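Here we start with a single chain on its own, the form predicted alone, put down as structure tokens.
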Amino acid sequence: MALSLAAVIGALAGAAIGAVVMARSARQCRKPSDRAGRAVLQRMNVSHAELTAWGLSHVAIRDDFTMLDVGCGGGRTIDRLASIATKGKVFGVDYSEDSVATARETNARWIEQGRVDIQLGTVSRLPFPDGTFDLVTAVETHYYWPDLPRDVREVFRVLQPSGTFAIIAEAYRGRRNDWLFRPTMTLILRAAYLTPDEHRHLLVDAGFVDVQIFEEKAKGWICASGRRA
């Protein structure tokens, strides 16, 4: 996500020393934070839209639905499901105060118009009302969160019965080029790294119903949704 994951990873497949540089960019990945980190947001807003179109396919979203996005990086999810849902209302939270910033400039718009809401916060403890949203959504976030199983169960709260939960993303294990992904992720980034299979005992651990797995597996990319029943 120095320009996205997929692009981080093929860089740190060269030599060592540029592998050094390129893992300093990767943990922007993880937590954004200053110049550095808000170049790589804008870049994030940019390389995942994409994939986050892709992700969102397999959503239903009404027009008045009111959702989250779980650690909203540069806000440009934010800004597709403002799009979307014209007489709804989105909220976003992420855990770094330069994502939250350069999240808000994305949404000005919005964000005048009472349509959205974008906090400092974190997953393990999200700062809503339980039953809360219609839709929440995770791009290329869930592989950082400090307990899995744990966070989910935490967006399982705040979800609305029959509400929708989505993790998007652009690595998973088995995907394309897998060999190449799994040192980076779990070595470098530190970060869960999933089956297709394990993404599905993950919503069906924490009471999600009907999950789907869906994947683009020319792309690598995967949409793993559940609903609170």
Given for the second form:
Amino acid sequence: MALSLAAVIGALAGAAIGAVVMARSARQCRKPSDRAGRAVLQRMNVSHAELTAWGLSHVAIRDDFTMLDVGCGGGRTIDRLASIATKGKVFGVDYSEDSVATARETNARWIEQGRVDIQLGTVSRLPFPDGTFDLVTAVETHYYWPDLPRDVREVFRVLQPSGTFAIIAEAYRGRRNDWLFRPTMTLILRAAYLTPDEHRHLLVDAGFVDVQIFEEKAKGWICASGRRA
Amino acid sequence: MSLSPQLLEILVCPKCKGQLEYRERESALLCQSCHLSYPIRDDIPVMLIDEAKAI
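Alongside the form predicted alone that was just displayed, please also present the structure of the form predicted together with the partner chain.
The complete assembly is shown below, putting the previous chain first.
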């Protein structure tokens, strides 16, 4: 009896520690800070590269585009956009100081050439005039936005007429292995964990047209895009 | 290093979306209509209303 109780307590303690570690690392994904955050950012840069490449393959990018990457994290998407649009300009915002610092290191050569600029900012109040960008990207970030429907309208505001918004993510309701993602997304992160159809409505309700949803079912990836009319 | 003219041209106040005034010596961007001063830390403009100082 005593042994089994100890085993139960041990298992509970193990689960509790596991949950705390998982919650901590999940929160680092939301807003990376301090040294642990820097390590998370490096890992995010590597693991998101394939997803980003897939997502951007669904978006037409002209070489002279002016673009914004919202929630730029470690800055790999900015680097990719700057490489694609050779005569273009890429801006990035993130509300974590560590993200901005890492993203600036990742894009140091572009910044020097005047092709990339990265600021501390929030999607809820973007520091850009109406109708500025040809393309706005949001890679692995939209589920953490403070007020998703309102924030999507803020993205709409900074887009030029016929400009494109692309949400690229690897967690959505109904994805492959949904049961693994759902508890962390909904209970720990309290993130917006949307179905493909809810993504469509999110964009349509904000005023976007030509809304398209792409799924890479084998990987569990989603890309939701829309155009400002 | 100072901020690029291109960046200064595009950045607006996140609150009112109005023009900002660059104060190089104070390392800040000023919005005269909101009476807010956005700090520039390590060459990074901090475009967050919560971090801005009232002027």
